[in-house]
Amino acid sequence: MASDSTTRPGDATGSLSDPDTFDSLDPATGTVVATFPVEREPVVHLAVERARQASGWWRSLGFAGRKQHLSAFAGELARRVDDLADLVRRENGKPRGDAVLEITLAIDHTMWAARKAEAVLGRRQVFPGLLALNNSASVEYQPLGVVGVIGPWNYPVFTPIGSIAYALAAGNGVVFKPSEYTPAIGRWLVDAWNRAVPAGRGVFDVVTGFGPTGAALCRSGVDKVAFTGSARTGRAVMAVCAETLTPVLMECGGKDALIVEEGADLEAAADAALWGGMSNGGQTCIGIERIYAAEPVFDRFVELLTERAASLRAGADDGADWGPPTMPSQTEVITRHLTRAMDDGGRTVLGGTQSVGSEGVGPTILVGVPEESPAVTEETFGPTLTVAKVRDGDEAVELANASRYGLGGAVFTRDRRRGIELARRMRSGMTSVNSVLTFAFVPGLPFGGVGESGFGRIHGPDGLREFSRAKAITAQRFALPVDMTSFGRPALATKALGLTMRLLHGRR
């Protein structure tokens, strides 16, 4: 995510005067949603200690017991989806319908993790091999202990739940530090947990504050930190975690590309590009920011894209397609990218710097922007799209892969097999063919990137294993006549072992 989830504009160290509280604001009106404590190291450490004590009970429930409680938590989210959606609209600013979609995805992923945890992490037998044939061998995945989750503001429910639900399903306690822009949502999620699982109070807890609160969580003795935010803040989080060798999961920014080949359904591609690039005001880590269209379809595609984008608008009213930026300072980045793109020779076919207004940021489509311009190389995190003309999908893949980011992407082609081929060649953690963002909707698929987009995976079996440790066990079933792991082994046994290996593998 481009969001800097641990600092606030003009407040990089927590505050100008080190206050005890801070306000969460409605980005549309500036009114106070709620006031929260700036929680410092002693409070953070206490929350982690409570989670560690409660996690013993949580782990003892086993997969079946945890499944029951996680299902109750998902049920609580489902029953109160309207309340949570209203809060997301107030604190994050996105349209209510988008908030409902986000919460729905969070519920779906929570249930998947609850149902699949045992099959993925439970004990299973492994063939012991020739040298340990007299042993049984098994592997299981045990909880880490307590996981610290540092969440973003742009998808304040779905994104952190991708770590929280999977960590809980694996048997861990969780302490959640939400973005300082959306602390009320983080508090709401923990309150929902306590209502659904009253016996599990402390298993899932929240701490609020700025950068120092996140740093305190990293130093608190948690067994892993799952971070979502900017690459810049991610480096700072990693540096703090390195002090105690605390492992980290990093989900950072993206500059995702969409490829449109000749023969693709241009109507569908244009519609998908707009949703992928401009939903949530472009504030989506896996959002489309770059488009590479084959020369034979370039002009028609840009025409369709422009026609459809012209009807979209930002605003705080119910009819708006997206709300104002949750983090006001992001408008400075958007304006800088647009200005530089035009200075570099790019051309706006819709919008431009004048689209950045008091009601939010309107749609912008640019063509002819050089590949080295910041609008192409840096994460913009706004409702802007650059469209470049390419020879074909092969050239498009080369240009898409030239980015230092590698999170998601999309390919539109006539031939599905060709689309999958191009998707496999894209240097990204995830790619959709003839759709956008679909990989995030599938709970069984891993979610994460490469390069500046981070490392580690949430969602799917990989996401469950991300919050567990592999435990291997062998148990001798019977003693062998000759023990090869003994100083008393006869020389003849060693000779026989070497002969056996030559017979079995020497001719390969």
Ligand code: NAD
Given for the second form:
Amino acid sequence: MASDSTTRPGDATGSLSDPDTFDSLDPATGTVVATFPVEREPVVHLAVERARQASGWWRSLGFAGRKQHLSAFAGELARRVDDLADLVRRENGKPRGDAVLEITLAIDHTMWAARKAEAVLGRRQVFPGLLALNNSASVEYQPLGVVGVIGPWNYPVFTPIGSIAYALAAGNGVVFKPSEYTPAIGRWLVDAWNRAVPAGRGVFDVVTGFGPTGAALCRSGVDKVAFTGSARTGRAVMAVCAETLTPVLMECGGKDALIVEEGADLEAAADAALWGGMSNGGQTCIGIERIYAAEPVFDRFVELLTERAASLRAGADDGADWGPPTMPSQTEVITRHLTRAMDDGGRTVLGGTQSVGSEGVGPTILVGVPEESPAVTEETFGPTLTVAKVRDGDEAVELANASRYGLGGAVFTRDRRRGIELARRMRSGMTSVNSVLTFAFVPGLPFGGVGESGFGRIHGPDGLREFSRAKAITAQRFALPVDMTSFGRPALATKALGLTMRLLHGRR
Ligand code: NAD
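Let me have the form predicted in complex with the ligand next, following on from the form predicted on its own.
Everything in the complex follows now, all chains and molecules, and the chain you saw is the first one.
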């Protein structure tokens, strides 16, 4: 039970106005997983200061030294995958298999960042151009200093590691504020770091608490904030960061669409749509929430989708396909979207409001929901799919793009080239053709959104550069007889320069 000074995530502002500690709970049983301090400004600032000091050593190791230590960290995650998966299952509620998949992805990304950092960020020569031919020119990407990472609860390992591993590989210190729903996982990651890299204590640290702890991290003088969470909180984070001109990376929510064209493999599309929309109980930022199926295949596709979805279920037991909602208040959002969809003229093919139960939320498939209804426009974050009938892929792209979000998406077509063409036209950061969510599995690809899904990129070379600043250097190799950057420059030289430009470019 919570003590007098302990509150719970989701207690609105808490029954106590200023708690000292908070509990994280097992969403399946409501039992306490662990109790953590609500850390306030002085403690947060201290963690950032420690990270700043420790990051001097970390930076001095260079790419090769950091690669070695990051590999040791990845090794520790790999050796303890079972422990961590158990904790993820308890604190987040997802099935064990999903937890293992998430941790596997985190390990793969950590290794990629460690191995590729030098090639992407290391110093390289650049052609100096006509006006500076007597110079060498180079660019390198230097660490920012200390990065504050604010994380969500839905992928409590993979999502923050997408910022943490890349920021560390770029040479930064990191202070991580995990979600108040999954603080034990955040603490576990830092403990694993300390075991794997004992000399690097403080380079990567954790602070626990609610929104105000995150806000304190934004105000702590960190050199960048990497935020993952809802667009609403993202706005609050940006407002606080604006006070100190602290740059931000925004990884926010989505309302991703899946397009099914005539000729596509409908069985594969239905299978993928269910995984994309309902795995993790739909609590996936890049989860499929809307489907646009071409008129000639619409009925058959809905039939296949419904047949398969009917055998899926939520629950706390090991045989369930997904767990209970990690954040219980999300059921109110799901119920509101389903109710409004019906009021607006939609039809429930499977599930509906009665599938929102205490053991979790069952699968729901809706058709004929108007495009203005919240089930189509707002992030539902439940195992629900709306399926709309469209003329073809072109109309589907138009409707998919008419969203304020734009994170991921998927296209199912017979012809791969047509799929890629539609994918390129989708207004989102990532799209997979004839599969779902695959782009997140590829460490070399950037991950991030457009519109209210955010800006900036994690993963891939862009994800490494996100946590660094470009440093340009020219070094004069020999002096020219005429110096164009001198007040002593002869008038004749300017004339000759103008003539050269006319000869080179004037006839275009
Ligand atoms: P949330 O916005 O409620 O919270 C995210 C984090 O922000 C938490 O750690 C929270 O404590 C912190 N926070 C809250 N108020 C703050 C403030 N004023 N200043 C600083 N920090 C503050 O989001 P959530 O419910 O934890 O996560 C779910 C959301 O995250 C969904 O919208 C989902 O789509 C999104 N998400 C996006 C990605 C992505 O990569 N784009 C990945 C996972 C989740």
